[in-house]
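Only one chain is included here, represented as structure tokens and corresponding to the form predicted on its own.
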Amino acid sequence: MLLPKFEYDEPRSIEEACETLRTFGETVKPLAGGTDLMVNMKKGVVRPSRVLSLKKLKTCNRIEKLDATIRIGACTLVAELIQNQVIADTLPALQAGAKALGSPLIRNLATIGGNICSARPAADLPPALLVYGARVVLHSQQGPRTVLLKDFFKGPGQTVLRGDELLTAIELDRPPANSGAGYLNLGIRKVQDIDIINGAAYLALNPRDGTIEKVRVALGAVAPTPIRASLAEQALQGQKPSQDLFVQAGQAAQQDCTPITDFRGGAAYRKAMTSVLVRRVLETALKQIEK
């Protein structure tokens, strides 16, 4: 399949590309690593007149280590996630996602941008991304705007993202030491797989005590949109962490999802291996905080 004609665009500031974003309107989609644009303009889901590279876009390529945040442009590479030290050092769990999304091909093509904004309720970042509190950056010409990423999605491939802004950082605050985090995905295969479900989750602990003071747990798969399993939350907040303690929470967060059933796996499948995931990124989070 052929690509449709399209006008292409090469700005060198953000400002530049809110100013083609305002002029030329929805005719207009943003290109980084083009895993999805490119295929579904080759498809026809949509045919844009004009294609806004953001490849020359440099502040949004960066990974910046803060006194109290981390920083992630959204031109950041999948791989870039994988191999950087600093993710490795604090984010581990954003890590692990990077690693079980697509192939090495992908990874060395995809963004932490595109991966969001697709918006799909399946992508591997998202749920890791929640878990640490991530809050996305939008510009546009009025200047940008920040979002937390728990209210950024509103459906299948839907947005709060207007179409004269541009998604240009992912901000996080720097986990505290007696915190960890982890994720896991299951798929029919191990690469190059839509998953069946995924999540994540973030605990840290009462230094004095040792109960969960703070606790975060996210899905994927399970619902329209990535989503935050408040019930699950509910059930580990103020315990001390056991193993029967996360075997509760994860029958919990059977009752956060909402999942259907598709070519990949049944509602009651998915529902089922909810609580076998929440345990073992749970199980995973604990391990992270005694090392």
Partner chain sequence: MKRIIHIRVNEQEYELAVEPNLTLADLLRDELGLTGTKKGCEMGDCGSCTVILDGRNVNSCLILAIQANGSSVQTIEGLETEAGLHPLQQAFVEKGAIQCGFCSSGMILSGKTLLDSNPNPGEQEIREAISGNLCRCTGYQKIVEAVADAGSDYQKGQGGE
Contents of the next structure:
Amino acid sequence: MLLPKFEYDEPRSIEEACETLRTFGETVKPLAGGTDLMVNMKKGVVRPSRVLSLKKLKTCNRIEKLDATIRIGACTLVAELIQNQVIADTLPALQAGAKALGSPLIRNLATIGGNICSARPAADLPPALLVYGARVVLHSQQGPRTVLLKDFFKGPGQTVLRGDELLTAIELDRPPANSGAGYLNLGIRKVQDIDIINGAAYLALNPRDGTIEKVRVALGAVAPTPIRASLAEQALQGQKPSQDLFVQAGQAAQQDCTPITDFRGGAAYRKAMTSVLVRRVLETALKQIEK
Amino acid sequence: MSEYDVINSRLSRLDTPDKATGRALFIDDISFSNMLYGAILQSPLPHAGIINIDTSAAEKLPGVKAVITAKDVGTVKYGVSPARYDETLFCQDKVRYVGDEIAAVAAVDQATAQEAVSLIKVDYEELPAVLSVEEALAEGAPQLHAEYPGNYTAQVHQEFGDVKAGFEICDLIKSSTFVNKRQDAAFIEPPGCVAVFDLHGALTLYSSTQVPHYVQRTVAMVTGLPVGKVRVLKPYVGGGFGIKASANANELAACFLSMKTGRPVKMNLSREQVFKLCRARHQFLHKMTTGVKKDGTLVSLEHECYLDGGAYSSFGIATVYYAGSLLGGPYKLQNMKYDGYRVYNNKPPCGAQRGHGGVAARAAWEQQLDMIAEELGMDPFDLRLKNMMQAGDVTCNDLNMSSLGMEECLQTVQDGSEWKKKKGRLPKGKGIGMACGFFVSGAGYPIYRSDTYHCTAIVKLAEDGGLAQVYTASAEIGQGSDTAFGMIAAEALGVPLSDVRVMSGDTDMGVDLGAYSSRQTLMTGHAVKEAAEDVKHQVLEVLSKELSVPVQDMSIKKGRVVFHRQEPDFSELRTRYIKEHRGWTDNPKDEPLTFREASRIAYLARGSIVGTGKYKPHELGGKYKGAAVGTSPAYGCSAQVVEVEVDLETGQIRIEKMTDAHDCGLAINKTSVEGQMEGSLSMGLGEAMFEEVKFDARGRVINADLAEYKIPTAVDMPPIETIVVESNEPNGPFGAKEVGEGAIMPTIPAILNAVYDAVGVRIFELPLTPERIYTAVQDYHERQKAS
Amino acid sequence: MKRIIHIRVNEQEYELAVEPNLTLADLLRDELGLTGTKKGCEMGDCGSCTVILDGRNVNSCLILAIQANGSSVQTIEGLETEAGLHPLQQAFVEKGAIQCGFCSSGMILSGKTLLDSNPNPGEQEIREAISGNLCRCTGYQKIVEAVADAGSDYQKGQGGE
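Given the form predicted on its own, corresponding form predicted together with its partner chain:
Starting with the chain above, the whole complex follows.
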């Protein structure tokens, strides 16, 4: 499998990268881990005349724990999301999503930014990021802008990212005490799979009465983009967590999704599994709070 | 303790140090100076007439050295079985599947070759395509081959005994229908080759093949070169599983391109091409009806099978016969009727894969036997034991079970899995299942009708006697055959394995039909044993003369000459040996006479000491049409227990444990035997659980990569317990027989039966995806509610 | 246009001119003759091209050679020492963990990255660590056993660097 010919740039700063993006427009493709781009270039699906390696962008490689937020550089390896103590301690659902992504070999190349920008409906990281209320930082020559991740995806492979922009970081508010989150995925194989469905949930309980103060539920592979399950969220908001409630939320989530039948799975099955998955991730989230 | 010095042990394989260090050369690791790269143009349409092929733009591209089409190479028909040579290297007037070969290019590098292929302009006239058995057999369906009307590659109609009369005395008659899915071999090494046409008019083809001999014959036939001018060599091969067991278009195209350019030509297949060009397992639709008496005695089996064949025959005739014949055993069954249909359609052709033709049939039947056992209130083990054949029994279709350790296999897996403690006592969602199976130990007949020896072997002593060189044309494809033959030669000769060097995979070394139908250990093993014994005899003959000791009073063991009676004075021989090796520091002193000394003396007396061996099966049973498929000198057999856990909410299955016992006759190398069992189970698990080559409505493979076509990963495989059961196979060398394919037979039905035990619903379609399990369970509950 | 890169492969420094579209797998195989790195799918699905890049096991078919500029690469050829085979290589040979051998290079290198960080892994950890390396011959049983065995050697101080 040969790669087509292209020019190669390795900018040393975000500014330099943005300048290249502006100059060459649609003909340039940013290269982070390459686990998507290289495959698509070999298949001839994309044919950039210039590849922009993000390898030297040091500021995009860090995970920073700030006062109220956690900032994850877009080029952070998925493997690093698993190994990093800050992620393990504060964003366990993201760690679970990272563990479910690809294989160890892929996780050693793939980046969090790449997983977001490729905008696959079944991607493993977006559901967890969505339930943590993640924001993405998009840079252009005009400077950075911040977009809520839930507003980022437009369709399969499509996002609000402009041709002259680069996703440089992901920002998340540090979850408060009394909160928990979980991620689950369902595939054919146990690993290295493209999920038939995946999902995450985040719960924050009111410390006084134990009711659900804040809730987010997100699902993947049941719509053209990773989605928030707003009907499920409504069913949960302000309620006291219980098995019955989680079952109801799972049922409500079926109305949130619009799955398709493709060669990987049927719409009816996906819909049915939405309930199971939502109930189970809620249980995981609750268990974490109780821990 | 084993009575043997070398075999029946766990010696490390000869090839693995090279493979563990990256030294071992596979096809893509081989290059020649001035080598060109080839690429093939494949049809984008499933069925179309070819109006015109314009290669002029491709020819003009700088760096292109040759462009060939049917006009250049002719339209000699080839295939696997001479009874159905239905392919030409390149399509001349029509293409029959997406991937059908139209032209090939040789250029100075890969990029140029691929670009040139894209410049070849073909005008097609699209024809209606048939993409399934049903479509192909429908009234007025488009026909693929004018010579084979009705889109039938082959039909089989057999009856042994009287099935109808049998049913009349039955207490229970059970019918079911079962379908598997097209499986890809998914060997990790995509096939490739390098053809080198030399200045003497001889062609050497290096290829990633299981069958150098058949490739040699096909290349000779299609190119018109004499067989003697075609040499086929295989380097190390990254797995074959049946799919590399016939000549392919890639190999033939490389040969023609090298002949045209006079330069070496390398041609590799991409992973995507593997899914199109490589002929893997068929989809089988089985309809079976079995009749039994209430004590569990099997009486009659009526069986109908449809094979979704694809555009050409490949192995298809053999496959459709195997799908019926391999149900003749291992149970005593007097009456068996089989109607098999192998059907053409506009998808890539299917061929042979591990457990050729028998895997889905076995799955369907062993599942049905489980249903029968349940209905009769019998334990599945008891039903099988009740009907089990004994060594020496002959099936109704004339398969002679010359050795059969099936009962012992059943006993050991029953104990090893703690079946009795678990069966019927597991919580909901957990299940345990079992099944049996067997497979040929080498096809009784070559693929082309011939009286040829199936293999020849040469054992040659180095002139100092320190090394025995074993030459065969057999194919080491990862199964460990080189090591097995080294061990057999060492045992037969009486020397340690370290004193044997094994060369194989080269048609210049002899005739060997190759690595398919689990034949090499038994067949090539015989030839190697005979050649080694020949060498030993020659050495002992010279010694006999020199020492005046009768040959029968001497033998060789562990590299020493053993005198059965009084030890003669051999000091004169030793002096002569030492004289021949002046300056050597390791000359023998006080030890007994060594094989090395004896063979040096033999060399001095006779020149090269070369022993030869050969093998073909004795007259095998079966005079009916199709008896050649299924008859074998021996049969290996397996029993298996699988334990599963099913997530009843999602349908996800976790295989918790697999226990397999296999009777391989005498195990030449026990570690290798276990390796074959473990690999078989893994391939069976993949077919049962995940694997399916999928097509779109235009006949294109949707999942032509190893991401979307899912074979088991290390996490999907449970711990496997393998138990090697040894019988003494009278027709095998040292009592050895097959293990490479028999062990896959029980895997799928054992999983099916375990899943049933866990969920209470029978599934009659593979693979057992979560969705299929979930839906089946839901449907069952709906039906329950309704009734 | 070719660019100059500096790359350390199996402790050897190289200065090489490469086209941007050359993969690391092809650089190793075609330019350096290190054909122990295999190409089974070239899409990152099978793991037969696994190398250790700056301490991490990766699919070399998904990396541009030019991206490896300034990096250190270990291939299967770099595991042997003067003392002989690496404990993992030895364990693979002794346990019968190699059949066709096409996945072995990658499998051994993935095993090595695991043992380098955790010389006493459990069975499940081993299975997960090699889950990106597909094998069609062995059912993984003897591979898992070999990695565990080599881990014991590591602990006895015979392995590691």
